[in-house]
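Consider the single chain below, provided in structure tokens and representing the form predicted alone.
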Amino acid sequence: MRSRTVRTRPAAALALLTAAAAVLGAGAPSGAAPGTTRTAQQAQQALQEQKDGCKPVPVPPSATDGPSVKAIKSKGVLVIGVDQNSYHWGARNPNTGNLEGFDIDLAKRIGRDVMGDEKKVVLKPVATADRIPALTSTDGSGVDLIVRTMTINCDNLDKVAFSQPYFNIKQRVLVPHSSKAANVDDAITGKTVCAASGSVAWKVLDAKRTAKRIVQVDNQLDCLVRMQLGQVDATMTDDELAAGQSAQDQTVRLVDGFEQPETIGVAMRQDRTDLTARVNQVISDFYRDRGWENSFEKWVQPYLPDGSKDPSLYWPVN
């Protein structure tokens, strides 16, 4: 699976950019496009021919309620699982207590929307390894949505369904200031590099075969700290988690170039279609009122290299 989702997700990215393309147009739109309803047997359907195809399943936005959306407002709350450990995307403030970051304000902005009172709203903090099990729990314990950077590749499409994306994401590399790299090559080729285990920066390193060692930890927070301790020569991880940590610690700093483009999105269960529905209405609404980029100039711009601060990078429309 590892070699057939590395070799795969350009083509899977590629295609996502394109059914958002088709969904979104030139930009976002407001409302359900016309003929766009599907009977479950077809949506049944489109979920199949995305697992054959590792393809997405394109949702046009809309601002109805259908019978997921209905289910979750009659029992009075909305659950959304976010991660509280990646500065500046989802994080605890130690001085106030609150949890804060780019997914923040975009799980807020969706909770607003679909709720209508933000004290119907709870964001629960979830692992990595258990974002997929905290969707598909059938014990009350679960989430009704993920907002933590979560990758949309054909191995999570298998078992969840996502969102239009809402983030261009990329794997770089991160180094101590006293590093001469000035590249991604440079900064992995013979060196000692840490990457989360099972993440596609570990399968991206360890496909390269460049390195002289993976240092594979559970947290991605731990290879940070692995750097700073000196056990370690780089880390490698999406950018927009790198920019987080680099914002955290003055002390790195991102090289130049990438590796492995890809998207992120909002996932939830696949057979609620009307949720999927009802959450691209509120990405679209978020990025034309200008939501999204207020939010990517607070958290993430500013940590980002020169030459890599454009908003327009990031949105996957453009």
Contents of the next structure:
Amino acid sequence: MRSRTVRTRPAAALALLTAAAAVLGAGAPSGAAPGTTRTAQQAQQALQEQKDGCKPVPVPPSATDGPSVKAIKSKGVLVIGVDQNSYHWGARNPNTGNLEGFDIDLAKRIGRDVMGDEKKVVLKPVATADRIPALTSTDGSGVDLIVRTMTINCDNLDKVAFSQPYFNIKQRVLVPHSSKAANVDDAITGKTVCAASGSVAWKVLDAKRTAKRIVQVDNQLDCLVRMQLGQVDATMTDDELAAGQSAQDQTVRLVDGFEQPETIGVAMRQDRTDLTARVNQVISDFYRDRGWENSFEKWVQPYLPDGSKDPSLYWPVN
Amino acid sequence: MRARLAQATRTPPGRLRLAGAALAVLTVAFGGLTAWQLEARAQAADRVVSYSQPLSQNAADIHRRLADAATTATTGFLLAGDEPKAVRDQYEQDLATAAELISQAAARTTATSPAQQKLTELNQQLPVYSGLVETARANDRLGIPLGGAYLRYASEKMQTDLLPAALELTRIENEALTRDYADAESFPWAAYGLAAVTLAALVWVQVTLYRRTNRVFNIGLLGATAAVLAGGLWLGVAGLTSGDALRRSDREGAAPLRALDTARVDVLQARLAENLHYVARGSTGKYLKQWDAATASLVGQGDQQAPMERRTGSLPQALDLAPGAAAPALREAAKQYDVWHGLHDAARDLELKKSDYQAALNATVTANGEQQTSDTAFKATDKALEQAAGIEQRRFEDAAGGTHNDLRNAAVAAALLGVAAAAAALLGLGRRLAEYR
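Switching from the form predicted alone: structure of the form predicted in complex with its partner chain?
Expanding to the full complex; the earlier chain stays at the top.
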């Protein structure tokens, strides 16, 4: 891998800085953070964490099996909670019955690396609202991991533990092609905007208070239905889910600009630190052997707007 | 004038003339009033048979067809490319029948009726719904999850706009039916009262005449009395038998049918929720709650192993109200429902405990008709309920069918007998009057 010095010129774009850090980060042993480079995004992330007053304790990657991993192995099955409605992330193909998408690739990789056999992995669809209860339940109906575009934020960190982040997400706005909106503020101000209830997008819209009306739906995909039917002017959602939407409808587009950059990670119970370390190792390996990039190119990249197709924008700096 | 009146009441011929006029008025009034009251009841009975009961059943059928269309659309969606032609045909049949029933009902309903407003709503929403279902189907064929989102949107439209409008229509029609039943069965007090007054007047005139003339019988007045008695008797017999037939048609037909319609809709709601849960693919738990609510309305929340008679809900109520002939079909429906419930629980376990969505889906719907699934058990339940409904509808028609004719015949008879009585009375008194010349 090629190394690059960080430019200090003020003109240096955020993207370039992130890219540099990502390449540096990936080159480091086991994918650990290089520690010496601070990028704009890192700074922003740190600022966010400071503001929220919480910061995840980093767990160094480890390839050895701890007590919880051993317990799962003796149980013979690793249950991973996934989504089956997010196109190209975790979705059931109605014609084949198979789950497929970026998160599914990662979930399968974790299963293969941890259990040594893909057949010992059960992918269990979990509703957004059930993600945390599914992890913490003790009645045997729960899951060991959640790989389902789960945001690493203070609310979630309070209840569950996260692996190292594996994807950068931002809140983006989708509009029909016919819309003249150029950026996020254009697209939202005075308009009827759709967001999934309880989502980050909804919180952002609610805090901005510029939309004429916020339409709340169960699932971000319901926003696309309403946008196609002309009931809403715009939709705010994560850029990865927005890419999934534009993959399903070529007459919608992403506008420039974004809100609330965050990262997503694999969630698990807080008392299983050895499992966290094991999953961190898988994520690092996944990135290092280009599995991450392959999945990105397959599921996400083709549906991203021009100018933001660079994979390094999406690999979080660890 | 006063003098003439005084003369009329003071002299015997004057009194006779007066009595004659009074009796003629009374008997004709008796005939007219009885005919009018019986005709009103005949019209109400006719409305029960020809309008309100068919319209009430028609509204319930619209509701059921719409719910069935929504259920069938989700079944076809879940089977995706494997959707058998029969499923597609049934969906189309449901929509076509619903549209036909709506236009039939609209043609029979007056423009100002609140029912007409609901029918207009249904007419407007039905094509919107079917458009959404076709969009869902097209997207699903492309293999994109947007299809599922469209189908959930369409089903939501069905559950929040169309089905409530159909339910409201059924309520309006049932109210009209209850009103018409009450009108048809109401007791003709005025006719009975006037019959008594007329008879008393006839008897009084005859007794007075007997005292004055010592003639025991006046053939004319006797004939008039017999005619009024016959009219009163006809009124009594027709009133009692038609009242009894109407009450029987309500007890064994219309009332159990209404209970049965409620149960059938609960069954369809449960089936729709069951399918939507799989359409939603675990993205929300709300359809499991809908299933629980629909089955609780159907058979109550208590012990699911208890015999149907001891549960609460629309199915036990339909069984309780059912006439003997329809009971076996309803018991069969209850049995099939228990099978269905067991299959549903097993599928739910497969999905939630074993995380095997595909196996759970296969246990719910399958393109292979041989295999026992929730869908086949549901169909068996629905078929048994349909059979019971057929029996109850026939019961209604058999009992209520002839009543309005009986009442109308009695009305004509009362009118003729009233006129005959008046003629006879005038003739009888005319004889006496002739003796004064």
